[in-house]
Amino acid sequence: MKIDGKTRVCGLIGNPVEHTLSPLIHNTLADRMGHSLVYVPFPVGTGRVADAVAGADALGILGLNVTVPYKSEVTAYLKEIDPLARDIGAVNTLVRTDGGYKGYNTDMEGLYRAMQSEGLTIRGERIILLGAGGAARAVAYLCAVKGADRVYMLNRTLSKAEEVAAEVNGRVGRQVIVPMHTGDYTMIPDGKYLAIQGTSVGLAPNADDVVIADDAFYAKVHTGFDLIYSPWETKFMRLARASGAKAYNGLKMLLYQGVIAYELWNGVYISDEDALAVYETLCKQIGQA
């Protein structure tokens, strides 16, 4: 791609950012779409988020992604926040507008599109959700909004799950999230469930860690979806597959959250063909082609 005076800049702020695959997603999309756009990571130190947002605005940067640990902190420095991001309580995408940036959350819509690409649905589904942290909280909200029948939220600290359940149930106006202690998974009614692994357990290099190891738990699972993509196959996924379930990792969620951000910045729609071409590039990058 030719870089000239009309080239637009997007990027990622967080700490750390050196490991990110986001430049590969966005620069590949720019090449495929014929856009003069470059995407680069910007490491932002503790206490410098306000400076980073103001500096990006002053420099005319088209858009930013936001990663840990700033997804909540950044909201204080935005001109406007999309209602979905406000309800979730986290922003991962900034779109430049007159007078400042508007914040969005594309993580959960990214997860939804990733699920759709695998033929999965949420409406009417019975779901087991592992975790009650930031990612799991957002997943709980997504499931409630998209019409899940019931979501059993399992967490080691029951009070945290109860807090999230009360908040999400209150926002959607129905009792869809059921908080439970992780050790009480045997009390989940018999049946087959979509299980979503929303904790950091199993993240590389701790690939042999898992929240629940009991085969009886995985006998309840028809599909396992782990938000982690490194390692490529987590122990959660291995145990799910061993029980006869399908299992997917979080790489397509990473892909589609980036695709949606790119669409917001450029006012375009990315086709499934283009998205899957980027997915193949990501797989090659991490040695899974």
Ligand code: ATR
Contents of the next structure:
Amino acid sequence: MKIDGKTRVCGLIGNPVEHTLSPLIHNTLADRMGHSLVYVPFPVGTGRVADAVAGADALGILGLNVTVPYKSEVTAYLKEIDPLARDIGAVNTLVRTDGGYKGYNTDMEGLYRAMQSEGLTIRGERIILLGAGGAARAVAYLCAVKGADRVYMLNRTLSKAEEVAAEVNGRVGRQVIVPMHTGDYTMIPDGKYLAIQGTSVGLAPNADDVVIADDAFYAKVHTGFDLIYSPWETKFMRLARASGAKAYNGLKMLLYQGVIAYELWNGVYISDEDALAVYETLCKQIGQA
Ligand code: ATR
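Now that we've seen the form predicted alone, could you pull up the form predicted in complex with this ligand?
All chains and molecules follow, beginning with the one already shown.
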């Protein structure tokens, strides 16, 4: 790509940012779309988020992604926040507008597009969601907003699941999220569920860890979706597959949260064909071609 006087800059703020795959997503998209745009990671130290956002605005930086640990903190420095991102309580994408940045959350919509691209639905589904942290909370919102029939939210710390359930149920006006202690999974009514793994358990290098190892649990699962993509196949996915379920990792969610951010920054629509070409590049990068 030729860098000239009209080249736009986007980037990522977080700490650390060295291992991010986002530059590959956005620079590949810019190449394919013929846009003169570069995407770079910016490590931002503790206490410097306000400076980073103000500095980016002063430099005319078109858009930023925001990652750990600043997804909540950054909200204090924005001109405007998309209502969905406000509900989720986390912003992962900033779009430059007149007078400051507008914050969005594309993680959730990214998961939705990833699921759609695998032919999975949420509307009318009975879902088991593992976890009640930041990621699982966003998934709970997604499931509630997109019309899931019921979501059993299992967490090690029951009170956290109860808090999320009260908040999400209150927001959508129906009792869709059912909070449970993880150990009570046998109480989930019989049937086949879409199970979404939204905890950090099983993430490399702890690839042998899993929240629930019991075969009886996986007998209730028709599809397992893990938000983790490293390792490529988590133990949760392995156990789901061993019981005859389909299983997916979180790489397409990462892909689509980036695709949606790119769409917001550039006012374009990225076709599934272009998105899947980027997916192949990502797979090659992490040795899964
Ligand atoms: P994230 O932003 O990735 O969601 P988080 O907000 O710290 O991270 O949430 C981590 C989730 O993983 C929580 O649901 C957490 O359970 P608790 O609420 O009980 O802490 C879950 N988790 C982390 N380590 C776990 C473990 N060893 N066993 C079971 N659950 C675990």
